[in-house]
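First, one chain by itself: the form predicted alone, in structure tokens.
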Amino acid sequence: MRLVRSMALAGALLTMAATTAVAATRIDFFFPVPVDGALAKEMQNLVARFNQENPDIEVTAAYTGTYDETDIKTRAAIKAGKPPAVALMSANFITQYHIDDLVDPFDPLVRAEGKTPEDFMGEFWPALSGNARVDGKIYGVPFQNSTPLLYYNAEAFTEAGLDPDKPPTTWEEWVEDAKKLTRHEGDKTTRYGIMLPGTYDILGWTISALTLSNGGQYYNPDWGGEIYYDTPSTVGALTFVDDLVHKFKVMPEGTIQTPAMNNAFFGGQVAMIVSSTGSLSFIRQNMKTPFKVAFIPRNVRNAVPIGGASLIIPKGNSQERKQAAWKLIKWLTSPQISGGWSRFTGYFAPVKAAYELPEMKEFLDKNPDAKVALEQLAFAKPWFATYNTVAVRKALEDEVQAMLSGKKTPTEAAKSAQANANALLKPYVDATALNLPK
């Protein structure tokens, strides 16, 4: 009888089981790796934490490669009817998907629980917001964010008679650093002053960073449908990066893929180099020499393009999904999981609460390059976002590709580059601004 009563207890236990397993709602979290490191296991480690402490929700991590092949797998999957229900979304495609309905506003979620959308967002640096609101809704919530940095190597400042703690703070300084940094034996250029990647995206973030600090304005921000590529700033950015290639030859000519620019700054071929706050850890890993970090050099101000990506819930989504990926998106945002992810990337924590943690305070007291990038968040601008955002960028990062190889001017770039970017905007602008009353 004792073994009759076990059995049916197992098959009881095993029956809940199943249950709860059918129970569970399932769903796919799309997300990049747009900088070096050991992202994607990490990332695959914390949904792996997230499914244990939360069993009514499965989710499945699927890595998806750079933020434009995340885009392109995102759409195909909504189009196909299948969409993620979480998407890490570079946080300047946001603009692009509200513009074609294929994102739901977060608000309606946010108010359920009590909270005005404003209430919200003031989790977070206020620097964040022009990304993550569209037409005053929320559509994506910040997650792993980033300015631009000047790295820089120690020991190169000191033997070419700088002090490493005084980084470039102008334009000015630092082609004079970069003109000290760069090394000859004969004809050979054997280290460089500096080095910008040409990779796209980063390059397009770069340049737009430079047209910043030049005074400018990349794009409207309150407008999908306009760019500024031929303007004075834009071309002052333009030329000064054609001088350090082609008039100080403290740059070599063409194009600088990212990983070729890392190892020539592991290998001591170049002493300063333009990346990503979210490179911090890659780096910190793989420099054998003293480095340091610093703010962007200006020319007119302090400025820099906010870089990184949000959470985002494609449309085409059940509630059940929507409330589950909600879920998954508010525990990846809370303090503890966003500092730590902080930590471990380089990228600084959006939520504001991360670095009242006493493990964040240690952290930066032992890391203070750490610091920089927040510290640079005073100056930061919303980033480049349009209709068409990804082939607009494109058409200016064609031409600086193509005058960093010396094929054309910086005033030839600029003029095509806006006059390709304003084919590519005419749907939206007829549509929109030219769609006037009868």
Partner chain sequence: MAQALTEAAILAPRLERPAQARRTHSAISTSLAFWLLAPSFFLLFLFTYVPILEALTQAVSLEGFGGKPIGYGLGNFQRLFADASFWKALWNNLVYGLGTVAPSIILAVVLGVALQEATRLNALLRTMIVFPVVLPLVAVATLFAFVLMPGVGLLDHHLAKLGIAATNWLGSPDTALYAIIGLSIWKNAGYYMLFVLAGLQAIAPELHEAAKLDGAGPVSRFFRITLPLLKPTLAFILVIAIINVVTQIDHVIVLTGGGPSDSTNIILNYIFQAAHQQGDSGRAAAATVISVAALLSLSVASLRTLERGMHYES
Second form
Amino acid sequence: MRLVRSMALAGALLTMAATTAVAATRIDFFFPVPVDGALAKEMQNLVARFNQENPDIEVTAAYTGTYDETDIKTRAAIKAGKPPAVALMSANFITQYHIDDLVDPFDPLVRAEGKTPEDFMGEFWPALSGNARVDGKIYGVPFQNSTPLLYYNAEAFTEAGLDPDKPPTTWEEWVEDAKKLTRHEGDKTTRYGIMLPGTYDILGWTISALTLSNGGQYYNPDWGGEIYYDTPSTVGALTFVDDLVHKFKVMPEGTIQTPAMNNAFFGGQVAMIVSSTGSLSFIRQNMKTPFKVAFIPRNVRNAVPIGGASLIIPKGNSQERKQAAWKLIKWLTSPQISGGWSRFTGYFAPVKAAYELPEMKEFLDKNPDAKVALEQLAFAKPWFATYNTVAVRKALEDEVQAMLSGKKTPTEAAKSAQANANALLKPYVDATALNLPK
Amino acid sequence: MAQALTEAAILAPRLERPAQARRTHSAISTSLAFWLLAPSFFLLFLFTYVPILEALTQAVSLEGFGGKPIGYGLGNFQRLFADASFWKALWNNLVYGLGTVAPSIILAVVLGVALQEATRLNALLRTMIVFPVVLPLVAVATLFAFVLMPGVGLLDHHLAKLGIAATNWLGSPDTALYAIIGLSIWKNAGYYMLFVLAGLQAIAPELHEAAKLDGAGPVSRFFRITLPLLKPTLAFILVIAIINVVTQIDHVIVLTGGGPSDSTNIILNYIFQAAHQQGDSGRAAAATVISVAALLSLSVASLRTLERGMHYES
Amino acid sequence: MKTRRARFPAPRRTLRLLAVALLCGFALIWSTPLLWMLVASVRDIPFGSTDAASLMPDFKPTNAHFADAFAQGDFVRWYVNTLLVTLGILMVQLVTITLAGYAFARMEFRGKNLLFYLFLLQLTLAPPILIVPNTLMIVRLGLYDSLPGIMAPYFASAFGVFLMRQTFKTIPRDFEEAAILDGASFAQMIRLVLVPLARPGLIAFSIVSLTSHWNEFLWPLMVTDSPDKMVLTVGLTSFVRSAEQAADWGLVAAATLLVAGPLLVAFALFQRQFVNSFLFTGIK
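Since the structure above is the form predicted alone, I would like to see how the form predicted together with the partner chain looks, so please show that one next.
Full assembly next; the chain just shown is listed first.
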């Protein structure tokens, strides 16, 4: 009985909490945070601020895990008829949302403001529009964006007789430096030259960065039915990674999980890692030894993929909720808010105007590493996005993981990744490019 | 004896006076039985029977691009059987099952026999071994993310003191499944030990005394008396263990997501990924139907065992 | 016991001591993950520390990790939700399994055996296996993203019915008949006579039900997404996984302890009841 009573009480409390804001439009906002729990808290703070400034809207921010999990949750919610009004979606999932017809375009909302879609996209860095616009319409508004960066331990550089102000710029130099940075004690390696993250999602992104640096295109940016795994540029990138492990022995064998990589970088057991600009603030706060960042070294050209996430309005929201969502999106991507989020996280601010603000200029002067991330933006390309993106990405990742463990050669890995990806793309290919007049 | 207890439980109803029993039956009508069973049946209908039927229908419904229905057939099963990942997941589940079940049960028996005497020290040791049982599997997984971290994790840190080099437990397709197996053994062995302890308690001490008089040593007594008499207990544990092996995946989702290279992808994770990551509900349903069929045949095959095991009052 | 031990010849006793030492060592190694969780949750572990795995209590305890956990995670709400879900499931289950268990134990009706086997189907079908169709059902019932949506599939328990059937069968019929003869209604008879007599079965079932639903993860993860619907396990993974990315092991340990702690303490305090329940019921 006592239990029943206390449950009834708890129920009553919950109902009370729910009825406080009656008049406001209530919307929910799904957001992932790939690194560091503190970011989730900060996002909640931001939303609380928005709610305070906009009494007519009541936003509930739901932290929905990783990018992949946020995708699963958003789809489930749309299916359940309870779509979130706004979701922060991995920028390369938007193509698939459009193919599956699960997302509303922003164009009408933009036009209602008296802007053309071109004007609107013009406010963002040019590299971002590739993932935000699909088939000529805007489906995502960039919010937190990143590129991969080379993080390196400056102390280890000095110790190995390298100049910490001269990071490797080519793959050649990268390997040479890595060799010098790798340290052994007996048959044990006490410090590795390089670690690349091997966990699902970031592994695919890292490989695409190396492929782009190797002159490749990785996927067909205009049509979601083609991925270029079994090509010289990708095979070259894979061979390079395989050599780091098995030939030069400057990187440990096997899949390196991200926590282990971060831990090793903090602890000085690895001298160089590749990680997102989104980790910049977190590493800056927690790394005890001095570190620096640099461009991803090139083989053919300097090029990196965009990463990060854009805000979308999933299908199935009422006009009223859409308007409220649009208001939240505009607020979140305003130069002030987006600049503040950039300084807090390390992601770069997608709106160019954010960098005109005095507080941003001051911040960049104080943190030259953030400037490197910004400069690399000039070489950024859209992120790969196809039909069935996650599965297509995983098709490569599983093969690369096998290669990293010495189970497959780079050529074999690329071949079977291509075959598996083609099988995954087939339904879309059959329904589009191979759907010919009969 | 273990059976003695359970048989007493099964036999108990037979000891009633039949005349009175019949009177009760007639006094309470079938319609009352209907109302007593209705709530459970209705809920089982909603959340077991309908979902099973739905999985079946889904499995034989064929969809074109964009989820357009294009008729019925066995196409989903064909695609499932043509998918190398499915066979890999089946194989992994088999290895995972054997690797988890056999060692956990052996460990449970050894520990149960070693700790059966009711001393204070034994009580403490039992508690220590049973603790992981009450932990949420996700909590175990988050702990093991650190335990298994190469180089600095709990395992490597202490192995290093024995001169064993760092191992990338979860990062190599050769070791990842075994790391997951180790976690499962740690989580479940204590649970199974409890049943062994109860089974042992039910073995009459006279049997051991008699064997001792015949000059049988502890080892031969274990194999000649203890083990045969534990058989029903072990059969029961085996069934629970198999169910666990098929239905628990929290740790896989949290630690590896099935990787690296699909090496820890087991059936339920495969279903989960097919449904949610690849949006292929037909193939997911086909795999679900196969798992459900396997579990149902297990329950049919083991009804007697379950019925007996359900009554180990200590 | 003591006299018996004295009968052992000397080498046998050495062997015995060796075995005890071996067992103690084994139990200690077995406990290291939990020991580490305790130690690390109150130990200052710098990022990238190479002795994060140390088990030595060679430090001044800090509450920083717990403070972090409470600052980053909404533990109070998660506890409340978890309690609501586990107790809510249990309340309904106790009613449904008592009624159905009684029917199967005491009544004769047509199709009884068939129905009984139909019930038993659910015994081995742990809900995660049917996760995809079950989620659809929850959506159809309008229970998606609600606490009742987490609870509903568990309201009926074939296993509980089975257990109660066995329990009722061990209770002699005389009690019920006496109550009916004394003019008690059927409902009164169940409530005042049978339920108290079946208490061991009910308690056993309760402990097992509470433990397994407290620990459940995948199902609540799939059918909820609002932060105010999160239960402990889902909340734990939501931020511990990012803490892991960040290699913040003290925070990981503290948060894991917060989630597992209540059951660990309950287990240590009520060990007998727990063990008896697990044995009594077998399957979770």
